[in-house]
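The chain below stands alone, shown as structure tokens; this is the form predicted on its own.
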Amino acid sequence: MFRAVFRLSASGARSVVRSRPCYSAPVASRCYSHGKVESDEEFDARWVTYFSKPDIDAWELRKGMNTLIGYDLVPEAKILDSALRACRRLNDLASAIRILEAVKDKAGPHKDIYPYLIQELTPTLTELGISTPEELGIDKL
């Protein structure tokens, strides 16, 4: 009995193998991006009039934040020092610091980054009374 069992569903797998018709499926090319392409320029204006809206609350920083640091970039300076701006006109030095700790793990492994920013934004840090993380020795932790 198991014979003849194990015999049709040998015969019956071969059948459907061989009777499953080969398509080719045709190859796709879609074009998904019909907006502008975005000049770096602009790209830098949008977020620097953003984060320099004198209306930002909290909540619209740390979302342009996120978004921002989404991208596959690091800020430019100018951006960062629009939204460390925002931080001062909100009173959140929290935000600020975490800002700079979220720029130095966006550079990676690219040691000159950080330390170049750190360099274009100083005269904001210190107008504005901003201590970076290595300052306040949280970056060891």
Given for the second form:
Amino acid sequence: MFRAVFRLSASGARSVVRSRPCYSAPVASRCYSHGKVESDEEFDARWVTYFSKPDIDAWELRKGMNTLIGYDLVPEAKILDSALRACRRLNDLASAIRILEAVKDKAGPHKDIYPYLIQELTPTLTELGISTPEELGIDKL
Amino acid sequence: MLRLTAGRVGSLLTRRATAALSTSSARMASHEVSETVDMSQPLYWDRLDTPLPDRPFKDIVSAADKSLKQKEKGPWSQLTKEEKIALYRLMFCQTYAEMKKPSSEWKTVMGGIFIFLGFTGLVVWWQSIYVYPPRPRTFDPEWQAKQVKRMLDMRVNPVEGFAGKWDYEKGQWK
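Mind pulling up the form predicted in complex with the partner chain next to the form predicted on its own we just looked at?
Now the full complex is given, and it begins with the chain already shown.
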């Protein structure tokens, strides 16, 4: 399985966006001596499950997104897909667009992450009818 | 006995204190009081690291907003671009682009710095004319020349330093 690692910070952050499929993924290196280290797949699965809750409420969506954006990584496409579907269940289009904006901002100077994520999410975006910030013109001033 | 008097003094003081407080608050009430935010309610704020704040920006009040919110419950592909933007603006105040917009504050800061530096320069100049004492005569070139001659005659630092750099045979600097 190809997994690419995009180091967002020097401390070996657990990053989860594939961009160049020729690096092997080391497990996130932390300094705990004996704590169990969560793998990238476990992290992703946990978050996908969180947003996939069928009766997720607005508070949980907000809390989940704000926490996820607080981490030193850009979330994987599958986590965002799950979050966007949660927005759909909550009938909240504005939050869905906001999530896309936040993810673009998280990528920071790495300009190729966001287009890749949009490319991965395009089926979901068309299925749910979510416009990207670029399509609405709100990414410009 | 002591306790009684202390108690009396205490009560006197508190009465004076409350009197003072009430008069001062009465005075304050006649001026403008700043708006207080109710921190016990969910607040809205635009922050890059908090994409979804605790509450929407605007409350849904008008009939047009209400019908738009109803339409939002259906398929989103049926919403026009303007409706989507309207829904966004109902929920949020600034877009990420607007939040990240650079301000010209640095120009004000640098300008202020230079103004104060310039003013300080003017103050120093004025001081050099009106405040400083007269220039000591030890700065005059003639005095300086005599001072150098004296130092050389004394052989100040003759090995590596001052007199060491003077060529005594030729009478010039090496």
